[in-house]
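Just the one chain here, the form predicted alone, laid out as structure tokens.
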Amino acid sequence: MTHAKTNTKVTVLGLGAMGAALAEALVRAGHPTTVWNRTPGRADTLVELGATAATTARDAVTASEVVIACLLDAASVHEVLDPVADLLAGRTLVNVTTTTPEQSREIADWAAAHGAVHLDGGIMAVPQMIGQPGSSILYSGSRAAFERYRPLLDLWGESAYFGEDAGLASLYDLALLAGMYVMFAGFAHGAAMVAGAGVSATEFAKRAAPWLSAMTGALAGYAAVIDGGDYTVPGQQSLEFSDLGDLVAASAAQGISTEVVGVVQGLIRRQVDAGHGKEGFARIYESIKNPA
């Protein structure tokens, strides 16, 4: 990470676990940091570290050239900033609130209409990871703002810029989260399967973690097949061989839900039924991209 000049005044709106972690990193780096939260008392620890607590959102916004919004959702961004929109002119708004791509673009247009420069961010980390190796933040929107404040942004994690379209960071963020949540759901399903045999989730995790980690090595190969559009490339596991019928049946026999594996089986069967059973497993991408 690069080191930020410490003369940039920054305001953080929203002091949930993530907002507080972002603010703490700024304070510890020496930035004059103003913090605000709708719930009183959440700023106390940060104030002890050197932050300044604002009593109103208006005071918070006027205190700094860079305003960080880390709030609950897109509606919260408007609830907090609409009443002080007249104060945003000439400032940079960095919105790291989780939003959809469409919401990110709407907020960017709204900010521009009020004379603010906008940068959208998707945080690929949990609060404890902020400022630590492995933390990364995805950005899109104003390139000028990204370049100008990158030393500051790098305090939180590795910064990656995806372009002027304000919705791209959110799109990448949610796409990566899709992979994460489906993986976790698969782990939970496996833990539920073996639970009936008296195996704890902790014990199962000892086997699952290295196995899942090893399997991520196949992603590049799947990506190459998908991008090439040829699912008949030799060396792939066929859809017929990948049929999850036994897995679904075994799950039902254990008395657990088959919803997680049933979804994947449905994606496989749709392609098999369309005559693509001899083609590679990566073809389930077509089931996802082209809903029934």
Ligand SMILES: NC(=O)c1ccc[n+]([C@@H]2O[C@H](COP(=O)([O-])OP(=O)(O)OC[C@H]3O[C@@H](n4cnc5c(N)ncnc54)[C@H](OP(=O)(O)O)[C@@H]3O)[C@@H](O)[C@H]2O)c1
Contents of the next structure:
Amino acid sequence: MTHAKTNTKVTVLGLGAMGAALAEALVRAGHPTTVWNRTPGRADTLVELGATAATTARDAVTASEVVIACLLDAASVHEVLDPVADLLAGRTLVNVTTTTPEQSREIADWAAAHGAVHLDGGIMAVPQMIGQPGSSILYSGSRAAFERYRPLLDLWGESAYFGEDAGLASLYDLALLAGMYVMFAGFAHGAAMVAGAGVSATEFAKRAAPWLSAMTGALAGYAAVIDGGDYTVPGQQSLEFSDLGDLVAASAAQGISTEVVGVVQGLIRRQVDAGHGKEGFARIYESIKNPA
Ligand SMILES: NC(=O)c1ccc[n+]([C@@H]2O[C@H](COP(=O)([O-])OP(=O)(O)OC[C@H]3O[C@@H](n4cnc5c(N)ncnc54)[C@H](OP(=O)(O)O)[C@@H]3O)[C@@H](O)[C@H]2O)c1
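Having seen the form predicted alone, could you now give me the structure of the form predicted in complex with the ligand?
What follows is the whole complex; the chain from before opens it.
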């Protein structure tokens, strides 16, 4: 395995909150780093640290063997790179812009058609976490590029590789975000419930954080049941027992929306109505896999 040396020339396209954090980690590690941003003036701090600011995307791409794209979305990646596609041959494009799996694959095919090696990245961190413990970045696409530039990628956080299919990192990224957003929505629902009793969200969070944290211990058990496909395994909390009727009624009595808990109740009910009420709660997975 060939390791990228710290003198690998890197370009970062996009100096929003995340792009600037990624570029800063590269500069601080000693990589010759060229940065470019559509709106001028966002490179000043990085230039003080030692980065070179390019005035055009063309100059920025020309400067380096590795080009990092950290833009808004797939459309902005094309908006920036299409006009400089002729420069991509022989370079490695690491696209850490959030995209859907389909968009990641499309960009990978597009890059390959222009002779570039492509790696897609899904950032599981906020900018302040880059280079800190807890930051992880998911990659898929060229294994050779991942291995070659791993020392560089590791500067941002723990690097994980999921395979040659460029869409896989994005699929994992979005799947993890699904868990995060639904958990946050559940927290917001709980906070709205206790608000009627004069409890602040801040006070509620002090109890919710350790509770939710402790509940993540159940995930491995649910996963084993889902993978085994047998929801009758003894020792599980049943779907009937999990009925959210009281929770929905209490929410309605508080005059708040029941949308969040109503979704979960709907997933449970569908399995109960199909005759699976005595089976484990993990069976809601089947409601999701097989939409009504
Ligand atoms: N921030 C996070 O916590 C976080 C976490 C994980 C993943 N991400 C992902 O990282 C990417 C960047 O996020 P960010 O937080 O840096 O966002 P941001 O602060 O809003 O910055 C967006 C960047 O994209 C550029 N841009 C947008 N549209 C463009 C276009 N049409 N042409 C050229 N440049 C364009 C902006 O340039 P201008 O300055 O010219 O507008 C800016 O540099 C996103 O895909 C985001 O989903 C972010």
